[in-house]
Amino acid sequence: MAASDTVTSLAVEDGIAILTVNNPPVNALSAALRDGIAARIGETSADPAVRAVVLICAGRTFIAGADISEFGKPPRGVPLAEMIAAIEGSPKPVVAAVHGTALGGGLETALGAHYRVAVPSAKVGLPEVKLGIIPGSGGTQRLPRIVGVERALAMITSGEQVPAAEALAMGLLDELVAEGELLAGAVAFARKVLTEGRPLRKVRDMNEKMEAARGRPEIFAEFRRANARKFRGFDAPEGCISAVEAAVNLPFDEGIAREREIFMPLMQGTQSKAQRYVFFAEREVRKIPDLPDSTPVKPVESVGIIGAGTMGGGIAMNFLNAGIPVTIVEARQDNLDRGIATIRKNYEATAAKGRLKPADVVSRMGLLTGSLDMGSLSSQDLVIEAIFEDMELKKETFAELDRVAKTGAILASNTSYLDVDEIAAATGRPESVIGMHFFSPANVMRLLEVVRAAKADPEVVATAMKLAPKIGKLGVLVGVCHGFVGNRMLAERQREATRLVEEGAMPWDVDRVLFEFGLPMGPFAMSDLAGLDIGWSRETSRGETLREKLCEMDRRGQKTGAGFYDYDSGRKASPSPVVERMVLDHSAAKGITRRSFDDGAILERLVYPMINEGAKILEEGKAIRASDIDMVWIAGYGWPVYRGGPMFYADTVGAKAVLAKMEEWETAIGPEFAPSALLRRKAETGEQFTGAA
């Protein structure tokens, strides 16, 4: 017997049916694939020549999940839950043979089999939570039955991928077989099942671990408490927890029904739309219309960094982590020693937490060389300047770098705001100059704004973009303008945060609204954390702004125990009566009659000007796509992924609503609120910025 369709094939060898899935590139569970598997299982069930079935996948992976392109569309084909039930209900043992990854619906499919084998390199997981949903085809009901409630909760709410050896230890897999011998190993296992007369092990009928958790609601209460900070704002993790609770407290079929009840509203909700949008936006950001994948790239086998301060040291760690030697140059020995010591301290702290081996600390530090001589940068493939944000100083540095760097080296500036074209003009090779704006702390933050200077060679730009993922960064290509994308939009928010406090809000009101919106912290808490005296000097301070007044009082943030907030010995913040009085006096001195703002009004004043500035950035071609702007804010500023980024958020509230407010503020406050032409056009036509909301 042999049968096939476009995505599945079936062959029987001495009583063992080999059901092969072949739906490139990742064997996603499309309607055609679900139909094919269900049909083949039906055929094997009816064929007396078949004694057992091996479900295996062609290509580089087992079923890696659902076909996301089908989300939100009218259903087609056999539902996944029905296909899995057909596998589980087979009268003949079904062995799932796993390589690559069995993720989401792929793992749910494997859990429908009676047994599971895998090669050691395989990984399994239920990552649906990362798309704002829960496993919707039995994953929340079957997984806790086989691995236990606590482990299932951790896997489902994190979306983590579990290595095969760990999956075997927890009982999720039944056997590991040798790499490259998956089919032979799976067939041998199936024969062993038959020879030993093993039963059809249906996961749905495993109740021992459910019984152990029944009557123990504290399991779920403690899990919620322990993860409250991590899950803040997200709907899907609570859905996952509730579904696993149903697995414990309800019969299997009722639990499946409850899982579906939880799944559908999440699937149709804004959070899941946002998280699916971000999933695709992160992949889209790598596509540069005028830089095809065939664009040549320069080898980067050694890196130089000018500046061993916080940014320079953090940038260095990214390359050291990737195994790329770094030479770091400073003007003074004490600054160089301090910078290198900080890098070592960071690595040792990571090793102390068990996230790095002591040998790795030694090897990474062994790749680092310190120098006081710019001539030490004569052989590096890439040199990154990470010095003080001063244009004249940067131009002097690049002019000197132009004299010492080898021909063909990429010269990059880590500037946050300054004109990269002007910096490039200080050299005789502007085609080799680019902006590489890392975000602080540079060894932690994922965003890298790659700033395309006007004369930069395509291969220089392509090299920077392709280097980004190698050092653990998300590279987003942006154009030259003050502040580029992220800081340009941030300036709009910062201006309005200050105005809101002058007009009637308190700093903690503004911070609370942004925190409740989903950001890690508000602008005033962030200023206290960074230090209010960055860039401030007593000699030039005029006492005109709240920040200047606070610094003059030596309220310089967390480090002094007081800033916009008061801090206790544990750096816990509380609203400050001193600051409240200062704010009231400040408003009075400026002749401002204070008024109250509700949370919605505060949020609009903070976010809508950002959206308008994002529209201007798109108009000017400083970002390729609205989704690129959103990835800047998600990866660099902590914008909540479940809100999809500022431009996606604009689509959820509607361009018409944003335009109306901008016009209102332009009339009442000033021309800085003038709506962009693109925002106006979107409002008039009803078009979206992203088309995904």
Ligand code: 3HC
Contents of the next structure:
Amino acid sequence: MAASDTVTSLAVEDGIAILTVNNPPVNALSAALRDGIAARIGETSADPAVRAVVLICAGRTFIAGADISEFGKPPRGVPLAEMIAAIEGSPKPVVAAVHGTALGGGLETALGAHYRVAVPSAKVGLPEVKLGIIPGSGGTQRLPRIVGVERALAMITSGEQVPAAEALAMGLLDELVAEGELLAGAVAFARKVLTEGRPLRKVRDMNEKMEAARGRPEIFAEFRRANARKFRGFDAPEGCISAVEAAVNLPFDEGIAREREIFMPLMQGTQSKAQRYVFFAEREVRKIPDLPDSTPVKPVESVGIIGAGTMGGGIAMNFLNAGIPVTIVEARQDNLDRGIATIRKNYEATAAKGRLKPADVVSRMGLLTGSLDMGSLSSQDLVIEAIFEDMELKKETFAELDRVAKTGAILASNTSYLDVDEIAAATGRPESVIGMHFFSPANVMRLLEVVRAAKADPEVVATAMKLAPKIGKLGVLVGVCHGFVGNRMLAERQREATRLVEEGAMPWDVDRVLFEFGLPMGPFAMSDLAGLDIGWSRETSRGETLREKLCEMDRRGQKTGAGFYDYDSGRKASPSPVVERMVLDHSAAKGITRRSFDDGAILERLVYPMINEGAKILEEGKAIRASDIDMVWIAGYGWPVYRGGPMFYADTVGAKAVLAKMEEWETAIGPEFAPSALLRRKAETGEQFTGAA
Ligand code: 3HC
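Next, report the structure of the form predicted together with the ligand; the form predicted on its own has already been given.
The complete assembly is shown below, putting the previous chain first.
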């Protein structure tokens, strides 16, 4: 028997049916694929020549899950749960043969099979939680039956991929077969099942681990408690936990029904919409309309960094981690020594936590060279300047770099605000100059704004964008403007946070509203953490702003035990009566009659001006698409992924609502609120910025 459609094919060899799935790029379970698998399983059941079935995938991976692009659309084809039930109900043993990644619906499919084999490089996981949903086709009911409740909770709520060896150890896989010989290994395994007369092992019937957990509800209570911080704001993790609880407490079919009951509202909700949007947005950033994938890139095998301060050191670590040698240049020996010592200290701290091998500390430090001589930057493929934010100083540095760097080297500035075109003009090779704006701490934050200077060669831009993932960053291409995308929008929020406090809110009200919205912390807590005296000096302080007043009182943030907040010895913050008094006096001195703001009003005042600025950025072509702006905020500022980014959020509240407020504030407060033409157009047409909310 041989049957096929566009995405599945069947061939029978000596009693073993090979059911091959071929739906590039990742064998996602589209309607056609579900129909195909269900039909082929039906055929193998009916065919007396078939004694066992091997389910295997062509291409780079086993089934990587449901087809996310079908979500939210009218259902078509055989439902996934039904297809999996057909596999599990097959009268002939089905062996799933896994390579690449078996994820989500893909792992659920494999769990429907009676046996699972994999190559050592394979990984398995249920990443649905990352899309704001729970596994919706039996994953929450079958996985705990094999691996037990604790492991299932960890896997399902983290969405992490488990390597094959670990999956084998927990019984999720039955056997590993040699790399590159999956089909032969799986067929041999199927024959073994037949010759040994092994049973049709159905995961749905494995109840031992569920019974063991039934009398221990504290497992769930403890798990919720231990992870409360991590799950804050997200709906899906609680859904995952409840579904696994159902696996323990209900018979299989009722558990499946409960899983569906939890799945559906999550799938239709805004959080999942936002998280699915982010999944695709993260992949969109790589696509640059005028730079096709075929644009040549330059090799980057060595890197120079100018400046061994916090930023320079953090940037260096990204390259050292990727095995790329770095030469770091400083003006003074003591600064150079301090910078290198900090890098070493960071690595040693990571090693002390067991997250890095001591040998790796040695090898990474071995790739680092320090120098006081700009002449040491004559052979590197890429040089990144990370010095003080001063245009004249940067121009001098680039002029000097122009003299020493080799022909063809990429010259990048890590400036966070300054005009990269002006910096490029200080060299005789502006085509080689771009911005590479890292976010502090540069070895941790995932965002890299690649700033496209006007004269930069396409090859230079493409190289920086392709380099980003190699050093663990999400590269987003932005245009030259003050503060680029992220800091330009942040400035709006910062200005309004300060004004809100002058007009009637307290710093802790502002911070609480942003924290509850899902951000890691508000601007005042952040300032206290960073230190209020950055860029402040007693000599030049005019005692005008709240920040200046606080610094003059030696309330310089967490490090002095007081800032906008009071801190106890464990650095726990509490609202400060001193600051409260000071804020009231400050408003009075400015002649402002304070009024009260509810949380909604605070949020609008902080976020709507950011959205308006985002619209201006799009209008001016400083970001390619709205979703790129959202990725800047998610990867660089901790914007909650379940709210999709500021532009997605704008679409959930509607451009009309944002426009109305901007117009109101423009009249009442000032021209800085003038609505962007794009915002106005979106409000008039009802079109969205992202088209995804
Ligand atoms: N549905 C639709 N498209 C998908 C997809 C999916 N599940 N997974 C990947 N794609 C697309 C990507 O958007 C990308 O498209 P593009 O080339 O046009 O940008 C292309 O496939 C290749 O993907 P990647 O660039 O991510 O390729 P990698 O090799 O880096 O990674 C992967 C492969 C690990 C499979 C990664 O794509 C991934 O993690 N995919 C999502 C897995 C997932 O979340 N599965 C669960 C889905 S939900 C589910 O199954 C519900 C069920 O319980 C009912």
